[in-house]
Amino acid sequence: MIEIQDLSFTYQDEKKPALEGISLSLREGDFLGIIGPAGAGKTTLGRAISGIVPHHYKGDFYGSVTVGGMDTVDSSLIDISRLVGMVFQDVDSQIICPTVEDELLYGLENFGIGRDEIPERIGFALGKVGIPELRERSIGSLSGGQRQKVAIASVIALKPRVLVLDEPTGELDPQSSRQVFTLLRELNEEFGITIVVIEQKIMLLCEFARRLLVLNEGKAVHEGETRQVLSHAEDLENIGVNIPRVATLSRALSRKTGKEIPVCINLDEAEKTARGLMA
């Protein structure tokens, strides 16, 4: 679904690429979850994926960015969108419209969908990020959490067959944070969406994504199964990623007992490696 080929990408009026030799393959379906420490180049590969980078960021761009097989410099934004859909980190850069119900309608509008189907694309969208009761309230009413819903109900919507998001939980609480993970998880589970999502609460996160991409200074560290990738606390901890606590201790047991212990991704998980050391 998404191959990226030696994508280097440097913006205009800088001199340090932002990506620098970044190879990528995710299958339909892939759950991706990327991390890294500030000024790693997250953003800037959401970007890339979604096209925005290099169409509305103009910079130096090498290296290929392909999605469900079309390439991202070569094809037009507007199509890329049409399989791609991105929310942003700052919502309200892509909020335009006065209203909730406007703002889904606007892009369903602009997409051609046929007005006897923007109803229920509308109300699926609202019912899957729990805020139908918001649909006809006006978007400066909303908090900054409750217009983060609507960002992502707007894409939602949509039914793309890739959904990228930039921190899509920075202005939730910890119960909104995990019930936008569980929407993504189903997104990709019953309608096979591919998921890349970017995100700082990286416990929560590893809970999710199957797979696991940090980046360092614009290039690739490790890419892998999210469990692999964890195994590399050491490099993870000196590039300044904070990983899971559960992986902490996990390790923190292996050294301990001299066991082989795999590394732990959730509570559940470590309670269970818990309770087998001490029967």
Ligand SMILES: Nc1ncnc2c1ncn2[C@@H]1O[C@H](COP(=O)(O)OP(=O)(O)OP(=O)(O)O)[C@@H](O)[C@H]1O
The other form holds:
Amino acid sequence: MIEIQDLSFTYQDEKKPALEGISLSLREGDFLGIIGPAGAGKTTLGRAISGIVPHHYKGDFYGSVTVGGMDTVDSSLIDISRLVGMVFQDVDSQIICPTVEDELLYGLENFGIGRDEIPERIGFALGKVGIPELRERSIGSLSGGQRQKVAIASVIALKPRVLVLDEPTGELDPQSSRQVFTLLRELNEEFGITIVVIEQKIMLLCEFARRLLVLNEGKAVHEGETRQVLSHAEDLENIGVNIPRVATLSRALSRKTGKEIPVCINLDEAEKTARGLMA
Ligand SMILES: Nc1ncnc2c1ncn2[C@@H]1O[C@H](COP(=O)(O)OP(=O)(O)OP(=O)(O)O)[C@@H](O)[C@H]1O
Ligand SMILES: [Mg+2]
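So the form predicted on its own is up there; where is the form predicted together with this ligand?
To see the whole picture, the full complex is given below, headed by that same chain.
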């Protein structure tokens, strides 16, 4: 679904590349988490997958990005956006209409969705995100977290095949953050939507993402199955990425006991491991 080959990108008037030699291959229905310290290039990679780099953000672009067989450089941003929806890190730069309903309507009308289908799409998206009661509200009256949910809903309403979300829980409390990830899992499992999510809440991310990509200074440090990437705990900590405590714990136990203990990625697994050791 997403093929990235040796992608390097330097923003116009910048000296240092934001991305360097990135290769990535995702199949339809994959669920990838992107992590890395500030300035690692996470947002830029999200922009490259959704074609905003290099269509909107100009610069030196080397290598190739294809999504659903479309080369993002050769395709128009409109064609790419029919396939890839992106929720921006800065939600307020994404929302342009005065009310929630208008915001969703705007995207649907731009996509030429038929009048008869629109109410159902709006209801579906607001319902999925858990904010049906905000439909008539003005954007200005919403909290940061509510605006974040509106931004997610407006992208979901367009039913993209690939969903790129840049720190979608940045403004959300733990409960709402979990709701968003549960929603992403649902979209992924029910509709086969390919998910790419940039996220700082590593514990939550590791519970939901099946693959992880770790970026540092524009380069891919590790990429692969979540558990396998977490097994490189020291590399991750060296670049300032905190791995879930349960993963650190299982590694420490492994060292201490001399037993092969698989990396735990959630509390349930850690509990099972601990019980196993005590038995
Ligand atoms: N619009 C832009 N113009 C010029 N340089 C940019 C632009 N956006 C990002 N950069 C630079 O590209 C590099 C990567 O930035 P990017 O925003 O992709 O990192 P990030 O991993 O998303 O960081 P954060 O965790 O802070 O969101 C940084 O050096 C940044 O300063
Ligand atoms: Mg970013």
